[in-house]
Every structure is written in C-alpha cells, then in structure tokens.
Amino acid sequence: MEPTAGDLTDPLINHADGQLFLHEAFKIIVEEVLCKGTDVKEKVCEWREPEELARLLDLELREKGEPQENLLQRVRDVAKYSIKTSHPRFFNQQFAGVDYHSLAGRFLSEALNTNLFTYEVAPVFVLMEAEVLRGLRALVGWTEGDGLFCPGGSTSNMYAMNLARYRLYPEVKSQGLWSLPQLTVFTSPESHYSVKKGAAFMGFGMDNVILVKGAVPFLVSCTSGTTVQGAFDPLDRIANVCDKHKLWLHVDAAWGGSVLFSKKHSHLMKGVHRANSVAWNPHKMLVAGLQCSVLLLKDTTDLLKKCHCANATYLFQQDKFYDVNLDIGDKTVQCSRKVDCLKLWLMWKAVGSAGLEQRVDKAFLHARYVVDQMKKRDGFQLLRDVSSHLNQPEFVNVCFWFIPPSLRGKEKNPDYQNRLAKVAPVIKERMMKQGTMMVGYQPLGDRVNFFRITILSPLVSHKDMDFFLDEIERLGNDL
C-alpha cells in the first residue's frame, strides 16, 4: 500500500512494487514488440477505427489509480494496437527495424533520466556526445568543428538557418527582425518542407524561400536524399556558387547522410566537406532509433553558443570547479535536452563503422533487387522510367505505380489519370485493415498518387521484397 502524502516516514514510491511492475512490463514489451513485432507471421498492425480504439484502450484519466494487473494489461494493449515499425514488412517511413544495442542505449538513457546541459549532471554524455559528433564530422571530411544532437532533422535545418542569419547579421539577436533587410533562402522544389516552416518560424516568411528581386540571400539549402524520390543535389557545383557569393551552404542529409559510411555510395555526397552545416538523422538508415538527429558544423568560432546563449547564471556559473566549456547547454535554444547520443554510440561500438557500412550497402542491394523484380512483372511502372534516363533509383527510395489489369493499355483514355490516382489509396486501406504490411503513397507535382517504398531495415530479406510485390498484386488486381 502506498503511503499517504502526509506521512513523511516513507517515500511515496515503493521500490519493490515498482521494480516488479517494470520487470513484468519488460516481459510484455519483449514478447509483443520484439518477438511478435518482428515476426513475419504476425501482423504489422491491428487496425481499429478511432472510436473503437479509444474504447479498447480506456484512455480516460481518473481520480483513483489502477491495480498493477490492470496497468500491465494497458501495456499489453498499447503494444498490441500500435504499429509494429520493427516488422520486416513495415516500409511506410524512413525509420524501420530495430537494433538491439541501440535499444539498450535508449532504455539506459531513459532510466538515467538526465539533462544534457551541464557537465555536473551529465558528465558521461557531455563527453560521449562530443566524441560521436567528432566521428560524424570526420565522415563529412572535417577535422574540426562543432555540432549538437537536435530533436529531429527539421530542427537541425532551422538551427542552420538561424546560424547563417546570425553570422551575416549578428544584431538580429538583440534587435530582432526590424534591423534586417528582406532575406531569402535558395532551395530546390523537392527540399524538405521544414525549410519553409523554418522561414515562417524565424519570421522572414515562406514566400522568401525563393529568389526574390532585391532581397538578400543568406543561405542555400541543398538536399542529400529527398524525402520522396531520394535525389541528391550536386554539392560541388552548388558550393562553387556559394563560395563565389559568400553564402552559407547547408546540406539537409537527414535521409541520405548515412551513405558517408559506404565506400561504394559516398560519392552521392561528393563535395559535402565544402558545406558550412549538415543535418543528418542516424535514426533513419542506420536504425539508431527515434530520435537521433545531429547538426554538424564546420565552424570553429563558437558560433552556436554566440548565437543562442542567454547566460543563465543559475545553470552556467563561470566559477565552477571544472572547465565550464563542458557546460554545453547554452549552445541550444532548448533548456531540457534528452540524451540522444548513447543509442548511436553503443550501436557504433557494437558493430563498428564496417557494420554500419554493411547496413547501407545492403539497403542499396535490396532496392536494386526489388526494382529488378518489378521490371519482370506486369503492372509495375517505375517513376524513373517516366522522368529520368536512369535505369535504377539513385538511392533506396523506390517510387512506382501499380497498374491494375483493368487500366493496362488504356493510358491514352481521358479518365486514366483520375482512375490511376485512386489505386494506391485503396490498396493502402486494404493492407492496413488486413495488417499485412505498410507502405506509403503520395502525389508529386503533376504525377498522381504513386507508392514509395523505402528499404532500410536490416531485418528484411529478399523474401520480404517478394512478399511485398505479391501483396501489392493481390490487393490491387481487382481494381
């Protein structure tokens, strides 16, 4: 029985009961998420309509607490009805699979529950983050620099925009937007939407993420691995322009950055060393687990701290008994910051750079395999067949239409595009409700809805690729 709030003789939390609950909860997590959730004989999802799902989960929060057996059932229900993103047939997003060393790191960082802002409360992780960032910068080609782990690639991109603006107009930190001319960002049409969001968030507006006559360009945002098609901008050519005009070059490599581990595929980011900043999400292709996102900087002038510091004296006292440069919290716009370096560090320690390279190379092989198999089957039309001279996708994104038998040979019919646009949503609904697999779809420009499979999980095999193609056919042949 828990002690009352007025009883000061005992703590409010009973360690024995809590640890027993944790032990039982972990057994459920291992069974439901890590065993069933990675078994191809099990479903990727247990689809329920929102009203039914809310009722099954009993989401209401009440005055009185529940007994342990009820709570363990809650754990089981949450696991059961959640999407199994570690399942070998989850192809829906740019995160998938599981790395058990990284997962152990995530469990450990959650249990330690510290804040990565000062050395006094996070000594292990201040040093660890610095070493992981150093290792990632070395892959970019920098022997010096700075950086930090951020809550997602979008935030990394926004940090880069803020740093570029501050470097050009440091007075913005104290005087605000009133002190600035109209600013603009150059980027490509397929860049991540966070570039536009960042422009809105920072106050110079989405309309200025274009070439505006009379405006002052302050940043060029390139993409290495676009979200939909996996395209890579030509970094060397863009860097030549940025060098000539003294523009900040940012590379959004949230998706594609992990090719830098691969001797075979790092050429896709040739010239990245000439950038000022790089955003990279190891929680994607490296399977480090959500979230694991970094901003890497070439800068050695402490620009991060100069741009973001507020010198809070209750945290960042300058007369501490250790080197106060180890208190890194004033580099960020956050105060509370989770430990995201441990999961990557432990995984990297476990498999080494060679193991991470193998993951990248294998993902490319799987993508090539599924493309080759598509070309042998009727009804699969690759986007690249229409839009490019390339015989293979540039990256591990495979974009395609499935053409049901009823539409084959009818490409010139006036209603063909409208009918084709309805195919992917219906197939997606069927696969979700049957729970067999998950893959995303989207329109792009004047192209109607098409599927995009992103292949990155180290748990997949050619059998899963074959199943994927068979299942698309099974779910769509009658449309």
Contents of the next structure:
Amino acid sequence: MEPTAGDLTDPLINHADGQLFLHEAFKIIVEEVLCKGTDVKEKVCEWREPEELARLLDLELREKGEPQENLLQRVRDVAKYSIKTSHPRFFNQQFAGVDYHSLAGRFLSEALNTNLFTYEVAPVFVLMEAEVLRGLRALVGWTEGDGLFCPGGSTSNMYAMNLARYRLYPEVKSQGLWSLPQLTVFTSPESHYSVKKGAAFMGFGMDNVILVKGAVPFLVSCTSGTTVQGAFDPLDRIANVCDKHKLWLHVDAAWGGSVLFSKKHSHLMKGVHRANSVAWNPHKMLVAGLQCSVLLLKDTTDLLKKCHCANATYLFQQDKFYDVNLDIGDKTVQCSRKVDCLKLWLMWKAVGSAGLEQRVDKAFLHARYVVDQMKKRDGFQLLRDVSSHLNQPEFVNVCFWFIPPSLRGKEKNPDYQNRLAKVAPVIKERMMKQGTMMVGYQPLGDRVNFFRITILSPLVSHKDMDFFLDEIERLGNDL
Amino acid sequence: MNLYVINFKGQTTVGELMNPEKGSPGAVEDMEAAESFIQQAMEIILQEAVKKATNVKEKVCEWRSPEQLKELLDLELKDTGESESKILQCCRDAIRYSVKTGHPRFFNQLFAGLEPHSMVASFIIEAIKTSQYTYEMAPVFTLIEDALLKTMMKLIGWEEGGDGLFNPGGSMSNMYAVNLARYRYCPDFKEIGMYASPRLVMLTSQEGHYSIAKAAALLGFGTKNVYVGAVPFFVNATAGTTVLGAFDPIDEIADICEKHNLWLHVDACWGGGALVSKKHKHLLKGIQRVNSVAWNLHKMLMATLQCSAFLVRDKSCLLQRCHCAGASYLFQQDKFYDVSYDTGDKSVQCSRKPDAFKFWLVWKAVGTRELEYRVDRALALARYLAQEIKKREGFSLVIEPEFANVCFWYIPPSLRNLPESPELWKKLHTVAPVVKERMMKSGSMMIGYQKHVDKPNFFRMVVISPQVSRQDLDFVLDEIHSLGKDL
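Given the form predicted on its own above, produce the structure of the same protein in the form predicted together with its partner chain.
What follows is the entire complex, opening with the chain shown before.
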C-alpha cells in the first residue's frame, strides 16, 4: 500500500469525476427533496421502523468503494426516507418551509468550506457576519454592540450565562467556581431546557436555576416566545427589576425574536433594548435553514472576547499584516466555526426587511385562521393559558386537544384524562405511518398530551390549515 | 458547461396553495422563478466555487483589505429586496473574494482539499434541512450516525462498543469529555453545581489544544486548574498536536490513569485519521484503553466542515444521564417507536445538524482502503517535503515530522551563515509574516506560520489533500524563496 514515487507525482482525486457526481447528485436533490419535498401531493414522511430502515439503507462501511450509480441511488434513498421539513403539511417543529435564496446561501457556504476564526481564511464572511449582526442589533434597538453566530440557540443561551458570570466575577475564568458563592439563574418554568443544560454544563448545577435562598442571583433569563405555548415574558417589567438589582438580563428570543421585523407585532418584545443579551434563531421563523442562531450583546467593552479568549498563537498571531481585530475567533468558545451568516444575508438581500416582515405577519394570520376554524368545529379544544380574552394565541403556536366523539361531554368521567392522553400519540402514529402530515404533541404540567401546531412556512395557505383540521378528525374520529 | 433542465412539477400545485391573499415575496410563490434561481446559483457554485477553486492555475485567494472588500461586497441590508441578477452577482462576489480552501496550494489549516462525495452529502443535508434530536425528525441520519460511530469504535479497538455523537467542532467534543469525567466523578454536580466540592484539576500536555483551557473556563473549573493541583480527575492526551503534529504516548499515560482511576480523554481531532492506516495507526497505540476520544473527520479525512465525532467507551448511557433534561415537548416517552433512537438528550445542544452523513457517504463511495491510501500518501508527501527541505539551502526543519505537519524556517540569504544569537532570532521572526503577506497578496498559495514557545516564527506546512502532488510541494519551497530572498 506504500505510495510509489509515481503516486506522489500525480494528484489522486479526479476532479472531473467528482464534478460529474456533484452534477448528477444535484439533479436528484432538486427532484426528490426540493420538488417532491414541497409538493402537497407527496407524503411528508415515508415511515419505516428502525430495523427495516437500517436494512434498506445498507449502512455498513466496507473496505471497497462503490460505483457512481450506487451512490446516486443512495442519494435517492436518503431523500426518500427523510422527513420533508419543507412540505406544506410539516408543522412538527419551530422551523419549516424553504426559502430558495437562503438555500443558495447554504449550498454556497458548504461549497466554500471554510472557518470563521480568522479574516485571512474567511474575509468575506467575517465582514458579512458583522453586517448581519449590526442589522439584527438595530432591530433590537441597539446602535452598537457585539455578538456572533452560534451552533444553535442552546449555545447562545449558554454564552449569555457565561458572560453574565464573567462580568460579575471576572476571576472565575482563571480560578473557577470554587472561590465563588453559589450563583443562581432566574428563569420561568416555561423557558427552554437549554438554560438548565447550560447551568449543568457550566458548573452551576441545574438546581440553581430558579431560586435558592441565600444565593447570589446573577442572571435573569426570560423568554420571548416559549417553546410550547409561544408566550412572551413582559420584558419591560423584568428589566425594571434587573436594573434595580444590577442583574444581567438575557432574552431567549430564539423562537420569538423574528417579531422584531414586524411593525405590527414587535410590541410583544417591548423593552428588549434594555436587555444585556438576546438569543435569536433566524432558522426558525425566518426560514433561514439550520443552523442560523445569533447571540446579540449590548456590550461595547469587548466582554465577549475577554471572557472567552485563549490567545492561541497558531491562529491569532499579533504580527499579521492586516488588522488583527478582524480575527474574531477568540470571541467564541469554539475553534472551528461554520459560516452561518451567508444564508441569512443572501435571503435578506433578496427580499428585504419588508419581505421578512410580510412573512412574520402572514404567519400570525394563519394562526388566527386556524383558531377561528377550530372554534367552529366540534372536538377542538384550545389550551386557554396564553390566549387573550379573545381566545387568540399570543404568537403562532396553537395548542389544542382533539376530543374524539366518544369522549365529548364526558369530562366528568374519572378516566377522562387518561383516555384523552392516549389520543394524540395514536393520531401522531397514524399521520406518520400514512405520511400525510406531521405535528407535535406533548404534555405540560398537569395537562395531558395536546397538539402544538406552529405555523410559519411561507409555503402554507388556508387550504393546508383546512386540511390539517380535516385530517386530525379523520385520523382520530374512531378513538 | 451547460446544465440540465428540470421542470419543477410543482407549478399547478403551488397555484392551488396560493390562495386569495398574496404569498410573501421570496417565498415559493412562483416555482419557475425559484427553479431558475437555484439552477443558476448552482451553476455559479459548480463553476466558480468547485471547478475554478480547485484549479492550480487559479489563485488561492483574491486578497483585498477589509475597507476595499466592504465596498466591493455592498453588504448593506435594506428594506427592499434586490433583483435576481444582483443576488447572483452577490454569490459570484462572495466566491471570488473567498479563500479557495480546496485549492491544491491551500495549506493554511488542518483542513484542505475538496471531497466531492462529502460535498454532495452537505448539499443533501442543507436541502433536507432537519435536526437530529429525534428519530422521528431524522430517521435516516440517526441510523447513519450510529453506524458510523460503531465503525469508528472498531477502528479504535473497543470490542464491546460504546457511545458517542457528532458535535459542532472538536472543541465541543473536548468539552464533553471534561463534562463526562466530572459527572462520573460526582454525578451530583449536575444538580447542585461545584461549589461545595474540593478543587478539581485537569491534566494536559503543554501542546494540548486551547479548547481544554476554554473548557476549563466555560465549565467552571478555571484555566488555572489545568495542570497543577489538588484532585486530578481528568487527563487529556493529544494524538496529533496542532502545530507540530506530535503524538502523546497513550499507552504510558493509560498506565497512570488506570492506576489512579483518572478519566483519560484523547484529543485525536487531528491525528485520528491515522487510525485508518495500518502503517501509521501505531501512533495512537493504546487508544483502545482510553475513556473518550475526539476525532474530527473534517480534517485529514476531508469531510466538509463540520464533522466532529465524540466517542466514549461506555455502555451505561453515561452521555445521556450526564446531559439529559427530559424535555417533554421533544422526548415524549409514549411515542409509537422505540424512543432509545431519540439521541437528542445525549447532547448539550437542542437542534443538531446531521454531520455524520458527510463522512458516511465518503466512506461508502471510496471504501476503507482508499481512505487508508489517502492518509498514507499524505504522510509520504510530508516525508518527501522534509527531505527536500533538508536538501535545500536556506530551509531548516524545526523537528522531524511525525505526521503531516512539516515545520520549518526559511532563512533568507542575508541571514544565512550568521552566528546564532537572539538578534538573529529576532530578525528571523520577521521573515515569515512578510512572506505570508506577499503570498496572500499574490494569491499563489497559503501556508500558516506561528511562533512557538521560545522559537521565532516558522512555517507550518500541512499535507492533506489527495489533489496535492510533489510538484505542489516543490512549488511551495520555490515560492517561499522567491518571495523572501530579498529580506
């Protein structure tokens, strides 16, 4: 197997073959994923049990490679058995739909395959990321500040906690938690679980999220757009408390942040400019494509860099021939960092803030429509909590139970809750096995399994909403 | 090169979808326009970011100062959108001024080259656009990740298997190792935090990656508690250090760790690739004895960024227990399929990209033997380069390469035959930055330099890509001399 001198003289990879493979594979991607994947006549998912799917995919990695036709078939198989998250009837998560400009941005980011740690290897994207962050900060109401793109909102939230800790006790970076008093984080029960995961990961301990007597609160993490119900914490009021006690105010707007594009709905985040940090995931409501998560900071003292830097000399040489402040890599906890700004930048360029605003507003309209329709039908019962006195959801999450005919009017029965809890899982199983749509369900507190539909895709119309309600009925009427 | 033509069949379907109200601009209101746009964008990508970008006759980089570049790119985000032709021009400009990391003369980092199978996998992942937290959301990718991790564990030598997942980067993998070791040491820390505990310390070598220090800071240990200390609970060994490409003696370290019951983690982000080579895997001898391994497939094995595996030799669901938060909106226990396929709660993330696929497709496409051949070839080229350096006047190796890193000084004629002294080192220190500036401004190649401990700036050549050949390495030495001989 020892390479001969001749082997070292010629390049090994044949680029013509590789480019042909790219060409052919792209055709399949377009046909199977983009075309069929957004076609309402096609299935949302092609369900298979894990063991069967493993067989179908022929997962084993072997000594020898395969010819191109095999590989292209694999591309088809991967497409076939993957979930069509851009399908008009995919409502399962807080992302959906497809924007073709951001998709082009994503393909381009992958093709250019670089890292964002230094200006020298990513000149275009260092500048672009800064501009996108500036634009997002402006929507928050900040004319200056800092920030970066993170691999997910969980990481953004973790950064906020780390920065708040560092600001209060800068010595923690070198000395650790040993010398500090017990620190606590305040957050609401509906906040995202990444606050807890972050607390465990960073040494605070999950128990110290919420409230402990005698401890030192250092951060309040509030949520703009809770995961399940889409509720918005009252930021102005919380900011009053934080200002008074000098607590770091972090706003987890991973889900709800995009309302800031909408003149009509940005009031939901009134007061956000008073926060210290904001986490916002454009890959959710703005359809930028996974992953696209930002952390925005009001700070202008280079806190991000001071908190995280390790000054590695093999990357951040101080004697470079360009302004080394452009090497932003030491602001992050990562080393390699993907280019996630292009997908948002290209889309924003293409449709403008006005275009993004329209999307946000449309999502609200769809949610209102669904709720209105539900009220007209028997068997759909909304969770009331986040509705206003008009029984409208605050955001675009619509949470409801489907009560099959057999259970209607039987609320007083002792086994009602138990039986109701079993309805959603069965309907979910049926919809997935038939591939007609996907919507999530979960319990919450003492409320048994209910559905949560989140409407955000620009591909969706009223017909899909009608279909959704019809389908729930069709799948669940016999339960 | 002319592309194919595909008709999006969705035309009428979209017409049905779009009801009385107008759809939002930029959304898929007009499928033909969307199709045309994507095809044109892809054509640009294939021509400019793939074909041209890997052509040795083209530049590696088109250097512009930040101020110039800002002007050229027109980055401003406005209220109104731009025309399709403008957007396509934005794509062209982004490519033009980006560094061509797939170019045969890009040697600047621990990744390089262009692996077309991995790129296809990346495009698929972007088009499918899903998150790997649950089986229901990512059935194919969940199974693929599992299969790939198992195969990697076999290469490591864990006969009974283990656990693991893919992370956004090797730094994250290293952080997971620290976190798991801490959790194993005292599971209560997860709930109550570390306040009441004795000071715990982490041991690593001087050449270990800085992510260990970042992990210490982020996880609450403090950077001072990496090295010397009170109660050691974690040892980090490096298989392939960042600058010199050195390998810690894992067997010897494992002896000590086993004796003292310390968690041994191997940061094999860079050097893990040697495991596919029968000839070179001895560099990681003993790796089957360790507790956890970080291995970045986006480095030597050329998967697209990011493709970082974290592997742990554990069958007690430690990863899950350590990180889980049991969110009921994702990890319902009453699902209709086996919920042990939902991997999301093993991770510190929520959404997680299906990165394993980027390498699985490569492995399927080329097979283990080809992967082995690529690694052997890269290392043979590194040895060739070292030989050439020894033969040439004005070039001096820092150390004999153990792996794919070849570190050397270029000594311009004016500094040759001078006695070694601090003044000489000071002058030598200024050579590499200037040569680097000149190579970037001409766009002929990219190589990294750095100082290291007390040594003045030296170049670090990293040989990875199967597209690189001896001529490219000869060129590197010729070009350095050409750029630096007047210094």
